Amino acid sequence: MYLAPVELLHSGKVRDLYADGDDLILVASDRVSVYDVILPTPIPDKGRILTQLSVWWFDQLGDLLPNHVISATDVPPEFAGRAIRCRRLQMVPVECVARGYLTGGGLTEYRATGSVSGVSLPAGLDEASRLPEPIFTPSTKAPAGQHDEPISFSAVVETVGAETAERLREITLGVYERGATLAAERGIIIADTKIELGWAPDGTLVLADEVLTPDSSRFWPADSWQPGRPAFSFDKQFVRDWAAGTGWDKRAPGPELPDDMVERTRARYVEIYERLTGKPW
């Protein structure tokens, strides 16, 4: 039976981090964030889901580069199913992002600038275009209540240098890559994705937190989807949709989210799991 007591090091938006010994446990929670601001109305199941996925999808990236998991059984018997054990690491301070396609907030960059974070892009894109090939977008990373930033790619190698930037963009498209084609397979679009990378005490980049997760990415059925409209999402975009209806000015407080929502919500999360893995959740 698992005793050893576990230290509270850092609450976030989602997820909450834990000392555990040299080990971490990351536990994701059912809490659901829209535009930085975590929702008072939580999601059933949402951190399992998450959890879960990411133990998948790490699996089947396992041979592109090492990640941070040591168990995602090992863990405190209040957070089993919603918890990794995990590795310490220096996290890179930049938000790797991969877009295929172009949506949210890389679409409203394109249309002002004709670019998205110093990549130039063809002229007469629309919603959902797909894009002549993935790019790399990476953003800052925003100190709680504050919102990441797109940067370009030259801002990044001023940040951690040149080769650790390049490295970056390769891991990022390349997990992009592989779990596109691996989603397709099943009928999903993957229209981007955020992943986080930390330095191995050796200088290794691994992959840590989440990966290509509802709350990370955005999942679209591939027999629906049609450049020039907004497309179906298995993701949070659902949510960040339904606020924005409200009128609320994307500042805490929150709205809460009523019961349909709730269960429209968990419903599209449980779907993307089980299309993705071929598990019954």
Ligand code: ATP
The other form holds:
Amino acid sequence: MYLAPVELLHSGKVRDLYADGDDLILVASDRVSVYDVILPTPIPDKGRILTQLSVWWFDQLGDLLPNHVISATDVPPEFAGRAIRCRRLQMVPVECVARGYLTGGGLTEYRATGSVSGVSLPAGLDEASRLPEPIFTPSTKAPAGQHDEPISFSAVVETVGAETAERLREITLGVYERGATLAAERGIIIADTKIELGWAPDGTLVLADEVLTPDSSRFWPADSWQPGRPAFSFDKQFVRDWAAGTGWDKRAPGPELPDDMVERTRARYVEIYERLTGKPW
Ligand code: ATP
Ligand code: MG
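Could you switch over to the form predicted together with the ligand, since the one displayed so far is the form predicted alone?
Then the entire complex follows, led off by the chain already shown.
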């Protein structure tokens, strides 16, 4: 029963966060953001797909660490299917990124410096190269309107202390490896992923936000992956590339997506959901 309306705490680029008593309601919209700009055109079903895929992953990862989900069904009816009721945590002020392959911002940084977030890498790596082993490449959690910046492990130590920093790295690589192994069985490469963690009142680190979704990860079909050229992607890289190709200057407002891009983007979100979970959308 929802007699009092839940209270909007924060409207992010893609998600809206409401308070319901002590709990939070995390609602995924159909908005799509690229280069930190929300595009004017929504993608039908995207919010539901992101939420249902996260819920599925939280289950798969349940034995690795606790997560913030209280219920995926006990949410206000207007948000049904695209919201979770979750525990309100104190968020760790670091975006925890794991990379198993080199692309995007990681590749740009590697080409400039030979390393990513302070992790030095062997010479000769290229677009979509597989890394010798997955690496932890944290970034800042930039306030609204700013871009997340890569930071070194020692900067994480300065922010949260050595012990927590080690735990963040261990958890992030653990989630990546579990996810990547499961996805590989379904013919999908997880090139990289970003997770967010928060502290429960007793100090336990809890997996929060969304997990291993096409907004937080890069998913590539394994059978067409080839180092040296951009991979086909089941994630919003497709929209990023299209938007960049219009000559847009990456400042708000972003370009309107034509109908065929909306449909093709939706199809990719649906396909990755179906391939990973094995369930029809
Ligand atoms: P973006 O992800 O597009 O960069 P954003 O992070 O501001 O922008 P969203 O991701 O859309 O916005 O909103 C989700 C917000 O909710 C994030 O700030 C995230 O850190 C926060 N959050 C997620 N889970 C919890 C939780 N259990 N407790 C407290 N805050 C949470
Ligand atoms: Mg976020």
